[in-house]
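Taking the form predicted alone, here's one chain by itself in structure tokens.
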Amino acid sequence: MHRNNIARNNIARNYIAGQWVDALSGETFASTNPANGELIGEAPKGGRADVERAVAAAAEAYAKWRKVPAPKRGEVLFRVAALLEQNKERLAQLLTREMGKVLPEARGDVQEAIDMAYYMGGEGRRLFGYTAPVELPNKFGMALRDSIGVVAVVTPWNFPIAIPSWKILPALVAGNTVVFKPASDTPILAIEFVRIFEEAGLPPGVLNIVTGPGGAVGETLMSHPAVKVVTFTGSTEVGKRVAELAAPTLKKVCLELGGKNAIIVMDDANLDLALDGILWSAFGTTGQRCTACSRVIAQKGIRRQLVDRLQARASRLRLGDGLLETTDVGPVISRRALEGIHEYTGIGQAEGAELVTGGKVVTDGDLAKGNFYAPTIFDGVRPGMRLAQEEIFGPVLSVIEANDLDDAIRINNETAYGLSSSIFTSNVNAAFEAIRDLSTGIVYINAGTIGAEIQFPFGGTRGTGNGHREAGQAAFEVFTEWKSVYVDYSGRLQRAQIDTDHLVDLA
């Protein structure tokens, strides 16, 4: 479909039942560049009626899509992967303009979707079930993965292509249909992402997108009786609300929520490597990752040197528009986010932590047009402080001192979250103790807390989620149901657990 059918007069459209349509209300909302306030475009301000149309389209398409052979569904995903590759630079440029992350990271965001499309396309020829021996003669048993129905996909703004790909691609290859509600901060990119699926030949109604507010669009989707699965990435607070909305209709719910991730640095660590890992994990994506490092737990022998070198490196990071090659750290997503991050600087100082560097909104020159916060480091943070316990979702790093490995692991584990953790050490025994004892869904050895790959399960423990995982084979636990099948070719009624003794001749 031609691009002028997707947007008119710089106003994008929703995609429902294979048609690009305006919101029924006729209303729109603006998407702007967080680096300078530039208008990216206008998106439809969808509501309950738009969700009803999209869910009805997805439900109707499901009847046919579920019967398309899985290898054929996978072939569509291969075409999606190829189109994403062809459009990688265009999408990355748009991603940086709409979300703010620096261009190399934006390219990585798109690449993650490419990787996921190829991986999940291959699953069209796998989707493994299993067979096992049965206890009766002339009988066969197997377990199959079955599709579920309409899936509601609700995603955040910080990875506006990668995270939707983690959800949409496995849902589709498994035979489900999707209604996609992207974050209101990045709607234009989401619409462009859906356009790729249309161009790849996905049948009408199999993937639909409705942009708009979380209440009118998101909550309607999550509570809709025809929606069978809800997959949501966002804050823990909102995740609890999602679970409440889905509970009355007993939907399957996958929640990927917050993090308070830590890097442990032992006295025997390669300090140069640890510094690189901490800076990338704390200030990459301007700290706006659920896996971002917001705590460094440093053994007492190395802490002072580590803090001094972190201060020197962080104070030299260059803020700016993510499209500029000179930029190290881009803007935060919104003015509201900027204010929330700065509030934590005041909280940390009130709690008695030492502000080492940063701690301010940056308004120098052209930066005054955007939402920029100086990379911030606190020292002398105690494990129980709010600074060390609450997710800030910005470029704020707390340094906590630990006596030894056991103390460091205890500090790491004593938060409400359990997504990602890391340890830098040259002691192989300490590394394996950390693998065993760190109670997070992801553990890194001699690397930062960010950089998960799509072929492994992604998710965490405690307040980070509700036990499900995304990506890899684990994704299909969310998007499929198990169906156990028994084939009895004995020609008589055989009763499992009852007739086993006299029907089986052991002689």
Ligand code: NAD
Given for the second form:
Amino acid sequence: MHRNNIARNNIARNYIAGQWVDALSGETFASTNPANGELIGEAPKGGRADVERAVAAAAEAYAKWRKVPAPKRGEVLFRVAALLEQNKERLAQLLTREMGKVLPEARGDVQEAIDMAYYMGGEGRRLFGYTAPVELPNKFGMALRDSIGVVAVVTPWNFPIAIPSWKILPALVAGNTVVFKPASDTPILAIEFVRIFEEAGLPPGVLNIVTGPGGAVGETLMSHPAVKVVTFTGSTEVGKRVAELAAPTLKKVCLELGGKNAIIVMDDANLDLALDGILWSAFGTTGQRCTACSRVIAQKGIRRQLVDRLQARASRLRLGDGLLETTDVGPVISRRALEGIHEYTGIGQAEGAELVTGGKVVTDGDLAKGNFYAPTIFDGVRPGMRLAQEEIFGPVLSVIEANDLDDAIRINNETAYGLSSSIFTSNVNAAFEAIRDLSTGIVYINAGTIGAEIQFPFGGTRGTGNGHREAGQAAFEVFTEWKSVYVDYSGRLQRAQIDTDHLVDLA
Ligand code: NAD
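Return the form predicted together with ligand NAD of this protein as a structure block, the form predicted alone having already been given.
Then the entire complex follows, led off by the chain already shown.
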């Protein structure tokens, strides 16, 4: 087996136990540019045996890594941050080519990982536990955050650097080791990301990557008895399967799943601002963000005007290769995704919604080589329609009319998902009512539904997840276990809740 090169004959490799290796089967799969079909690279088609090796490597490395002082673990992350900064432009260009988002957004994707690496590097000197008074004399109590073991990281393609960073960086600084399985649409970028950790001096086995199909690689990993934590971002359907696979071995499971996010626009809103927020949230990343706005809930006084202005702006958005400065909206990830999105246009029309703009696959000139969908807006959508309830994950926006604030909030809350929501209003009372009553994990006031920052908890309610949050301090609820420590220095047996006479002793 050839070792120690990230690629051989332009075929990328997995990283297991500190070695760059081919899949044991020798098989590979292609990763292509969704804008034009260009071959980005070949990645190893891992399988069950590759996962076994990676988990064994991570389990072995854990014995040492958990004992490396956390500030020293943090220092590796600071080096990761610096290397990501040095490689930012190269990674961003590759990201646009492999995933499709426009270059400024690709730079943002990498920047998010840089921010996370600095933040989590700093956690090496915090990872706060706490002390509290204890009820018995001459006794001390504290709660510590402890590492857990091997963490399985399974990620989608839409934030190919940022999402893995949300998981891998806090897992590592907390003292765990990782086996990473990225989405099969963006394997080359994932391998490049892992290479940064190798360059930063992460010891062998602490981070391993196995690329390959969700079935063989993902399922083996999710059900492996030596894996103690599963952190998964992807569709709700696969998330449920992950929870089932992890249940028999009682793993800790963090699921970040789909969304059906809405922007509420009240009659008193600054419409120019609302328009900018809606267009950015609905068509940025070609609508392929978990926080993308796919519903606008417009109060009845401004709905007509809002729809007209949205239509005018959306129909002028320029589709194209994300590397070109002239491009506003890049391709969608795959032919299959394109077909799935177009199906919803048919569903919306059959349900009686009014197609205002878009609604078609675009094949003009060079666009025919890629997967392009016209930014699409439906008006006259009713809250119960499939268009308004199901995640489409593409550039499709539904406008729903609401009578007043209560109506708008009710419509927002009545979906199976609960990730992000937003309200545009100039009424401070309405804004605070919305903060209180919108039942999503993220709420924006006078901003779109996208644009989370890494120091705050990220995640959602209902079908968006299982109650966990990523990022910020919340990440450590996933990647650490609490250990409560009692030190009794009284020199005698003291029984909590039973020996209650010590107050008498003091009297
Ligand atoms: P997906 O569920 O198809 O795949 C996600 C990952 O799971 C991939 O790596 C895939 O290979 C793997 N996988 C597939 N089947 C598996 C199985 N049976 N067992 C284990 N792993 C398996 O999702 P996707 O198409 O890559 O991403 C889009 C979805 O991700 C959307 O639903 C979107 O809302 C969601 N998403 C959510 C968030 C969030 O934080 N809530 C963020 C980004 C994306």
